[in-house]
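There is one chain below, alone, in structure tokens, taken in the form predicted alone.
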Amino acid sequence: MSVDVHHVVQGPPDAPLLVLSGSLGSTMEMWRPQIEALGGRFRVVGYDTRGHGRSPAPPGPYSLADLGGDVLRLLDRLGAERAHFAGLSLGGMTGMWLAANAPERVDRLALLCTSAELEAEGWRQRAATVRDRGVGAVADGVVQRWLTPGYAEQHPQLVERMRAMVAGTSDEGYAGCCTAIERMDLPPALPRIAAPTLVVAGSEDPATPPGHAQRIAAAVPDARLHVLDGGAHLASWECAEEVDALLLDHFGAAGPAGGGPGDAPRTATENST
């Protein structure tokens, strides 16, 4: 059953609608560079995945259909028939499910540092660890994969903020999303994606190396692939300027997204369900 996720809307009311979906263990804070860069051109909707940040954490386990259903419910609440969608990691998995299963709701799609299929046992073990010892037990390892060592050394305050963000995630929410990743099987759905798709990988990403992006781009019809030079998993921060430019180019080439009743909330409105 879908839930009402916490979200923030920022940008001109009549601009194309762009939904940003984040990584496992993140809040919409992970998209802050893009919200600042794209907020003047798009009506940007950042949201916390169920079990994360200020969104509800219903009992798990979850599925990608649950996470995608939450986005469809969010679009309905916004009165939007269609939207552009950018997802990183778990957010990209959600985006692939949406574009394959609700193609009429997705205008253009960007998939960053993500995968269509991951080895299940590691996610089963991570969910068990979190349920037994809490998210704090995995937070350091998560952030180590998010940023390259050199970038992390130069930005210790960011590392601490990101670690606190991960550790602050609901244990049930984090473990439930681990199960969604464990059970996903997206490759058969990829050829059904009709939305113009940009696939982005970080060359130094240890969590979803470029080979994962290459397989997605090869399976999605007419997808475009870009590998960032030197980026790790959280490319939205470490390679912010290049990611901003890629998203502006990909989504800016399209006509208006969105539409329907209630399509003009005030700039920087917030819903805290």
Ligand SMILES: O=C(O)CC1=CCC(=O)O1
The other form holds:
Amino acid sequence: MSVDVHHVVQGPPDAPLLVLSGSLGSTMEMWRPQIEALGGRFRVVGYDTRGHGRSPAPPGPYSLADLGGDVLRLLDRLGAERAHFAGLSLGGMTGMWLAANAPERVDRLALLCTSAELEAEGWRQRAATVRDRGVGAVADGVVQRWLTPGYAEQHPQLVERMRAMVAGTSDEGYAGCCTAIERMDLPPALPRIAAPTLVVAGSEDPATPPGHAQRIAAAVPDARLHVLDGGAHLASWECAEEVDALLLDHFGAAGPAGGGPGDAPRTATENST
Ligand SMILES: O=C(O)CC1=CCC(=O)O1
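Following the display of the form predicted alone, present the structure of the form predicted in complex with the named molecule.
Expanding to the full complex; the earlier chain stays at the top.
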């Protein structure tokens, strides 16, 4: 059953629609560099995955079909037939599900620091830990995977903010999403993805190393792979300029999704549940 996720729309009303979907344990705040860089050119929709931020956290476990269904419902609420979609990590898994199962709704796709297949047992254990001890018990480890050690050392306040973002996630929501990852079965779906797809990996990502991106890019018919020189799991933050340029190139080349770039002023609208 889909839910109304909390989202913010920013950018000219007649610009192409671009939906941003984030990592496990994040809110739409993780996309701040991209919202700032792309919000003048696209109608950017940031949203909190169910169980995260200000979105509802219905009882889990969840599936990728649940998370993808929330995006389809969001597009319906926005009156959009199609949109570009960029997802990082869990957001990328949601994007693969969407593009394979609702291809008519996805224009172009970007998959960042993600995987089609992760070892299930670790996710079963993480869900159990979070149900037992709360998300705070895993927050330090998560943020250690998000940023390279050198970058984290130079940005202690950012590390603290990110840790608080992860720890602020609903226990039920986080555990529910762990189970969606544990049970995902994306490899057979990848050849069905028709959307032109950009796959990006961070060379220093310990959670979804470049080999995972290579396998996705090899299986999606119209895919292009880019491995960043640096960047851990949240490479969109640490390598923001390079990622922004890649996204602009990939989505900018496409022409409009749900409208054309216009001269209208930037506007932001917020919609809670
Ligand atoms: O939290 C992690 O370990 C990294 C991660 C894998 C999937 C996701 O969304 O985050």
